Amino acid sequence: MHTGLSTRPRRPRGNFHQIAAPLLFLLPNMLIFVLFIIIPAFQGLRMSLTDWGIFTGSRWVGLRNFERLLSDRVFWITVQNTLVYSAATVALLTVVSLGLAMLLHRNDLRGEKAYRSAFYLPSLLSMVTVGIAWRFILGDEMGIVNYILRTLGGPGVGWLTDGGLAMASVIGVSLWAQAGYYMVIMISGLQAIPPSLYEAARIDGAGRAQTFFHITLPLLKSTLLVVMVLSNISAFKAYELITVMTGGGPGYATKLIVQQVYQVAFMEDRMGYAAAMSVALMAIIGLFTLVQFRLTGKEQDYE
């Protein structure tokens, strides 16, 4: 007999511990995120539409700051340098950290914990410390490398004073300082792959190359994406290392957008124009991250 009442089961409602308690635990982080990320981001966007300085006050100019960016030669030089530095750093960090992880993720390797610690140790140092140390190593007159070269009868090399070599040196030092950190992430991804897949591939007669390209890489896709996105963001906001090692020089050879934003904002007192540069930097980072997501594609499910 049809009573007209719905027979669809009612969705159970969670109690306090299931709903309110998790929200209360998330509340402090959400407040910090809103206060120190969301609100400053909107304030920076508003500031980019003004001609504002600490000593000159604020004046609304609309999109005029972004129009000036289009004809700012120094800004586009820093954009080019940032793209070169980011592309090279992300590619090298991904390849080198994966290679180190492939070598050191096996528990049967003798001394593997010591090797992991040795490669991870540089990532614990501050970039200021790393920059000072490598400036003593690669410096022109007092640098250890050039001292050895001159002792052997060769000429010194302008590691930090030649434009091309300075950028290559900065990229190399960044790789040395950060590869160990991303190696740990790669190792965690490798250890999550079921060993039974490798055993089955070995039984089927698959070689190392086939196993790597058909099992390891596909199952590491999400880990690779994490490494690429994190290293990309880190490369775009690199400041301390380059400032200490080269100061953005020689000329503008190693000057990135972040260094230019600092100079315009705090040395030239053009806060509004610097905010416009920051908004442009945020857009570039977002575009690069989107491209990385597109290149990696959707994560495949392997049973």
Second form
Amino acid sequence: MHTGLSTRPRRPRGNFHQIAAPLLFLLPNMLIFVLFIIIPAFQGLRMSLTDWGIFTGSRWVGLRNFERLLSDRVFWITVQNTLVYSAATVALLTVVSLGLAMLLHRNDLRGEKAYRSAFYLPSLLSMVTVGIAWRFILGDEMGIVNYILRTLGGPGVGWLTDGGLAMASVIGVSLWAQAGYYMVIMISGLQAIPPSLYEAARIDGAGRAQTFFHITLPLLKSTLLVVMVLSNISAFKAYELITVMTGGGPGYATKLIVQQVYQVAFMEDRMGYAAAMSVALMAIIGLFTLVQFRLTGKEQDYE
Amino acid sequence: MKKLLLFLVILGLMTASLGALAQQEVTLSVLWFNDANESEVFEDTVKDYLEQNPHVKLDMQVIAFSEFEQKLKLMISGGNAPDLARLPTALLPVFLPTLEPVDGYVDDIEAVKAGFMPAMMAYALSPDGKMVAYPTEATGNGMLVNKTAFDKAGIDVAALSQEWTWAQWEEAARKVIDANDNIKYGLAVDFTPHRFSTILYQFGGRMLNEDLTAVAFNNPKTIEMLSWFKRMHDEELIPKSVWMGSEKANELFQAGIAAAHIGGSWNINGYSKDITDFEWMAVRNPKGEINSSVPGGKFIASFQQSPNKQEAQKLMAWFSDATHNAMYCAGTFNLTSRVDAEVNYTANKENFDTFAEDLKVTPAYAAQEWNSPLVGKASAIIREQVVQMLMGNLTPEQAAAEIDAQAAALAQ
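Give me the form predicted in complex with its partner chain now, not the form predicted on its own.
Now the complete complex, all chains and molecules, led by this one.
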């Protein structure tokens, strides 16, 4: 018999708000993300399938740009350089920022805040400023370092004119400029580890190394992942510092994919081909990020 | 009915007057780069024009030359071209398809063209003969020397350089290095194919084929020059830190580390202000197979996208007449691109004359090659392969072949 009363349970009124409110809060961010990331990314993908030049119009060429990439020797040199630069930068940034954080996270060192500020300060500078400053410091003839070396009676060193040293110099300056930023992230990760775990380890007689490898590192896994992913993406996109310091030279010695993309797009006016290089770069970054996630694994709750 | 009619008349009048007001107020956007003080002198030169035409205002955007090409390309591709821009020779062919021809905005275009040096006008013409820009200043590439250092080595560089060869220069440079503790190198050459091509032309080399349709470095004279350039670096007569590092040739010259600098005529202005430690002067370029400079210059142009083409063209015509061109060139210490402008330089007349002498004997193909968009597009490739050769990764023959091969891909 129909009583006129519904037997179906009514959804609480608050549910609509619980669903709609978060979506509305997300909406502005999502709009910006779609407008400035998703749409340009798809436009870039479409552009990579054309031979577009800024003033010469666009013609559909299918996958020809990608076929050409496979046999482009200079592109593969820049891929190799990018891998070397990013592997070295990520490894050094992770180790050095962790080391600095280990020294400066306990609030028991005199002048600790001053040290933290000093290490963090370079990360506030723009990479262009950093590049110009270090170009003057490491210059062959007019650089400060070589001036000191020569004053002491030694020969000058080709910091930026020798291919191998130029790459090492760029990696070193990247480390100087960014280690402080990642140190702050590491400090917050270290401070989130419960002190009771260290206390328990000490009572059990664990040494410093054991404590580091069995407590600190495992509990810092998610922080390490963040640092490695962020520094890796930053390394793959390093443009300003290298352009200002070495211009990608000498020769191809410090030329990364992004420098080659700029040259092909804006100097050679081959926008379509440059877009294909950018798509390849995006794929490489995606692959590396995936590998990093896999290697670092799932976070475990030790509490 | 009468009220409605009256209302419509008033509305019409208001619309018309608002329209007229809107037409009167024009702000011309100007994209500029500086070699020295050109933007200031440009604004000073057009000050009278702006006073006589109070409805015209200028919105100057001065950016670094290193960012100029990319910025202008992005503005044009985004549909926001400036009303006016300063353009160097190398970029004129690149932006040619986007420029608004002067033809149609002046009464007698042939008379306007005749007012400028033929070499400069050759750059300013589109393939169909339309004038797409006004030449402002002419430039040449030449050699500037540290006279004090040459004097100390007992060399009268003014006399020697009246007619000297690269072999004589080399001999003199070695003596200058030996006689001066601070001088470490004989010559610094700007890290750009434009200045590099000055020596290349002197050796009888070419960058393009005869009909200017392809990059053609692989020829005996160009390879001879590449070999010479490598030897100069290996024997430390030219510093590695410019082409293989990031130091600037003009800074090494100003610091008294290099005895000479192959640079553009715009350096005369900068050196006049900045060099106080030693005496310097412009000398004739050493001769290889021929004497040569590289003619070039700067231009002012308007764009097809410009919403204020009429006003932009009026301002350009006024700025480029003989009187104002002379004012501008005197203020910026540049060579005039006009045939009828009397420039009263307050200093350095002899140095400008020396650059002009080299320009007079420069072969026509130097201008024709630099007027080709191919050279501009291949510039980065040329630089890279020359550096590869200097590093010892390629022989001069391999570098020339590699430049040709990579540049061929630009045309595909």
